[in-house]
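Coming up is one lone chain in structure tokens, specifically the form predicted alone.
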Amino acid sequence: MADLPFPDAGKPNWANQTIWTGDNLDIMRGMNSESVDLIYLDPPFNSKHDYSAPIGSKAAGAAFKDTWGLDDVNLAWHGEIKHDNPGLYDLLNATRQVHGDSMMSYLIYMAIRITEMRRLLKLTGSIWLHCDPTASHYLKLLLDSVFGRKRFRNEIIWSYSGWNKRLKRHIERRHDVVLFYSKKEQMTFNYPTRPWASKDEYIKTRKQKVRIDDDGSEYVLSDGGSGQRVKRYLDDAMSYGIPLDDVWRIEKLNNSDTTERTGYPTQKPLALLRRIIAVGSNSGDTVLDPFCGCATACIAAQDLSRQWVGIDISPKAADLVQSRMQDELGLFYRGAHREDIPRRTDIGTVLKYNDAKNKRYLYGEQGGYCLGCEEHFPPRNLTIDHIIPRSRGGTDHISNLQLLCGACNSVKGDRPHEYLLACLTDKGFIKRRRAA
């Protein structure tokens, strides 16, 4: 069977300004592949504590629990892990070794959605992943297995002031983590940078000396290659900006904040979002939040005009993101609200999943054998079956179809195929695949 043309490959098949409610997971997998320029998450942190929004505020009604537990994920997940990424299968074993069910849960529940959040991105595009000390070593090496170790760029610091207790056990905590790492070596990079306070701050830090013009204008010799000096007048000099580092100082929101806060439990401040979003892509792009919250990253995308789509589990986002763009923006929420699973536009054409061709070819392409349990059988006694459901964000393109036969088909019912494959692992049917 040939390749069939993908019109939309790249394109987004949802409109600017929307926001899903529902299962991260399920609408991700309906989202077109390399359709997205920049990815924000601030997931749960497994920090153990149970979040609401405090009675009164905008935020009230929104709440989640972060403690988690095998009972918390769909343990087929883990089966799909074990047979399609053996090291990160390994990485979780070691990791429930270490701190018990409930980080493995944790980092279940994260793999197989940063999984998803690769194919979203464009070739260029990046993700800025949120976390704390709770689980941001663990959630670096889950991105290593994703990403490849070669595409970590940065791991931020986001510093904040507090008021300071003399712990008897260890010091203040005073910082989050963000995990920045690309998808390809060539991405959308803007070299953050703040301006500089002063001149003083300038000659200080460059350690450069000024000298007068004969029309009395300021300048500075500054290094033009080559061993040579070349006049540059201070104020072009200091047009560039200062380079900023790892560590970002940006005060966390309070409550005295009447412009910005919500109420919202985990709140991050605009200015931290504006300056991941413009150092991460350009005006016009796609930025996805799939774990949206309070909007945050969807407000600070308007704001720099970037065009946003977010997901979070609760219908709260979608009050909030109305309500924000009005009082902080200025501006009429336009987009929309849906809480269906979308259906993906960029795999062309495809027949329907039951066509007599499509059999013929998945039978050639298996070589005769059930993509169950690895058992050979003639054409009758297969079934076509969707790998990912329907009702699950599953398309009927050939490239999420399979055949089983009657017993796997019976096994797997309406479940994804990792369903399948846990279960027949865990029988010892079937034993672990490599990776490829």
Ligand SMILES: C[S@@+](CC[C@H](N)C(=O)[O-])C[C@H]1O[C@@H](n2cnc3c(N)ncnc32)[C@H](O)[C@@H]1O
Second form
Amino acid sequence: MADLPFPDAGKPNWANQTIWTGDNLDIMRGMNSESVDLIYLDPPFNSKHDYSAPIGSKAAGAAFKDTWGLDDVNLAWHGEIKHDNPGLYDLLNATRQVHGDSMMSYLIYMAIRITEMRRLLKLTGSIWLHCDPTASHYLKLLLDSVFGRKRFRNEIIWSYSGWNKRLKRHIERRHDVVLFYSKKEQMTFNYPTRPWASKDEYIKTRKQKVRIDDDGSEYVLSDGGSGQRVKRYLDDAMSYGIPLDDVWRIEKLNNSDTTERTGYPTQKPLALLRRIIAVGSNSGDTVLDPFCGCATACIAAQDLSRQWVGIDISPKAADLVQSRMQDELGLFYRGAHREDIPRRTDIGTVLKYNDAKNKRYLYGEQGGYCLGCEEHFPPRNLTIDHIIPRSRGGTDHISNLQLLCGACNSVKGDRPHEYLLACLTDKGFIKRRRAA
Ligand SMILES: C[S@@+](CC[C@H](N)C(=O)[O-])C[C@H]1O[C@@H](n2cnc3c(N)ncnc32)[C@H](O)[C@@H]1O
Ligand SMILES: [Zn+2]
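Given the form predicted alone above, produce the structure of the same protein in the form predicted in complex with the ligand.
Okay, now the whole complex, with that chain kicking things off.
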């Protein structure tokens, strides 16, 4: 358990089985640190597609954008990353050189979210990022930068079958990639296996001879360590299943599937999610899917007796989780559908944010300068401001407070600090470099 100074540290500030509608960045910012065991995310891929669900399907009405340009992303995040993680900043600039603005925008969007996800993970937690070969190599660099390259566990290849055409310029692509990283060296990990298909498969693979006991039961002689041969009953030997490798053959949902298919674009098979959740968590643990789509990860988590929470920008997710719980698991959904930004409860009791003590402290910290225009002011001309607004998951904690002059405060309004910095840079107002 986390060794954090506040009583709610490591405890979730939401109920099990919650679906949120909204931008996952704002919502995750309001979630307590170290409160989740496993995060699975299947974000938009930068695939230059805009998806929409077919009319008449359960998911009709759902649509999401998967194309990116510099306008799509608040470019100011770039500045924020430069300040917080210079290595990541250099990496993003390098991708711009190699792959252009669109990939960089996409990666900025992902970088700020992945950084937040790391904070949410328990020390024994892991993250599973589902992507395809268009961006997997860039996302892996990003994860190396946020989680550390030593926390890389696997690049899982999810392969599926289909009719391969004789393409002119490349071979048919038939796999997705799931990047698996842990937060720390020690983590929750259950080695994946599958049942032996038959006795024959076991005997052939293990090259073992089946013998018959006096009472007619079958057994094999297996290596008991230090060269000793020990007798193991066949049923027992087979019960551990066959250990898997990192290439997972699981069929994609096809259009004629009636049990699972919701019509949601990019819906993933439950079998894939079940396997991921079984490897990276135990019964009772908490799973978060911040891009939950038609809630496949939530359904799989429920099925495996995990707690879960899902976020999607499309309100369709909330409807679908309800109908899928009923149709696929035969359960009545009692969870919560939320649209608000949660308030963190793991940062202790904080002073009222506009408390005079806070102001004195910040004035000293900032040396009397406005953190927007960087001009010097007497205390009466500076006011307390939330760096990340409360409406976007920002807290009242001192670490989220700063002093701004009246002019900067009114430009910023209810927007993140990067917005103000971008406006000021744009107009050539920022002269002095902000102290790190
Ligand atoms: C590839 S789909 C996920 C599909 C999902 N794994 C499933 O099996 O249904 C990506 C999802 O991310 C959602 N999304 C895109 N941007 C988002 C954001 N900023 N916050 C939350 N959800 C977002 C989209 O609405 C879409 O449902
Ligand atoms: Zn100012």
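Computed from a predicted structure; not experimentally measured. Residue numbers count along the first chain shown, from 1. Definition used throughout: the rigid core is the maximal C-alpha set that superposes within 1.5 Å between two forms.
When the rigid core is held fixed, the Cα atom of Asp385 travels 2 angstroms or more between the two forms.
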